[in-house]
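Listed next as structure tokens is one chain, alone, in the form predicted on its own.
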Amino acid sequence: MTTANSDAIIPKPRHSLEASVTEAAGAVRAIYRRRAVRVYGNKPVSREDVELLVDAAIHAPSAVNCQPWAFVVVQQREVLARYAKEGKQLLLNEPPVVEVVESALPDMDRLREMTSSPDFELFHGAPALVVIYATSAEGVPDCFLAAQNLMLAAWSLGLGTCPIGLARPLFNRADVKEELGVSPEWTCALPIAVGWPDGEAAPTSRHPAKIVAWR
């Protein structure tokens, strides 16, 4: 059902409270209520739902409408488990790559301590992973906009998501790109775990906005 047509069918929220609000209020509610989900149930995500999320993603804005994105969907449990293991080992055993060093994540010692736990699973047990690739060197910021669309659309369906920045080095490896049929010239912008939440994710606090100029 994925389409580039702006008249694509817009999904109705599946929880009655959200269905009763206006579209504008619903969009704002999604922005404020979306959470990074790190505990998922075993229920699979349907192909129809994944296609709907990707369709929402491609309706994000992009510079001069270049739409510099491509998507990989991974749902096979054994493949997800293998990539989770390989991504974890990559983080623990190899020097940090530029995607990690420049990501504003905590220092590598803390990250390695966290990921070295036997209970740590890179994709948090999610039944699906959507990996967004930038098809041009300048396209990564536009892919981040597509990622936000995808995550907000997922919330509207009752699905949970979690951006997995630590997995970017794995999906930028030449052998992984070859396995997935991804062009070696493309850059992994962001992998996103997708699934049905097991419980409710707690809200996180936000610092006040830093408006340094208002003229």
Ligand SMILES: Cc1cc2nc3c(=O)[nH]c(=O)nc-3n(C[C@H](O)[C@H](O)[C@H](O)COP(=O)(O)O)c2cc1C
Given for the second form:
Amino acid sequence: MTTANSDAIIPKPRHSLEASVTEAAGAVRAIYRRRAVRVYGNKPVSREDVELLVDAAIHAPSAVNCQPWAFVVVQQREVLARYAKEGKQLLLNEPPVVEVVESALPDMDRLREMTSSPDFELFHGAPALVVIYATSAEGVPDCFLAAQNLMLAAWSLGLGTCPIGLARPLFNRADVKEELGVSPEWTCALPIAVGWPDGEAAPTSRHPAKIVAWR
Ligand SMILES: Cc1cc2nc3c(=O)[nH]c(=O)nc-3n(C[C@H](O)[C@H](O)[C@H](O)COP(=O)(O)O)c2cc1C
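Show the same protein again, this time as the form predicted in complex with the named molecule rather than the form predicted on its own.
Below, the chain from earlier opens the complete complex, with every other chain and molecule after it.
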């Protein structure tokens, strides 16, 4: 192997994250640039784009390649509006569900204030929702990998996404599963709002990585 070829494959030292992200290949750029989008325009998401996102999702790795996922797409405005309303009501009515969320989210006061506001819309007005169901009890982690694939692929197309964990109780309700033709055995892993962003999502920050052992 020549020196020139070796140079091409050996990563250069990274002095600035921002600079390295700008130079990075598409996948890395998508990882760093994707944001949870909570403001959407009215433009619908085409069937072709939804199919592309679902196809990206199913290319995620899964344990022993069991591919334990199934998808529901909701695009009808009146159905989205009804689910948004019912899902919000569930959140407000059923404290145990909120307690589960509470253990995972640090800023509960902000969350409570947000969800109880009359302006709060569970899906942030997105014109499409893709709900990922785990088709086996152990399949939820695989579905999260599929979800991330979907969100990164969406970013690459210029589409915005927002995971809507708060809508999980609704999509795990027996009557909603029945209405959607979803098996009672399946578990809603993650609903994801999808749409064309209206403006730029605010930047977010990350705590420094906790590498607790490196032996
Ligand atoms: C499992 C999961 C559930 C989430 N549920 C919601 C939700 O119900 N509503 C919402 O607006 N954002 C939700 N989010 C988005 C997070 O709030 C968001 O990813 C986080 O604040 C970091 O922002 P960023 O994705 O723009 O970097 C969820 C994210 C994950 C991973």
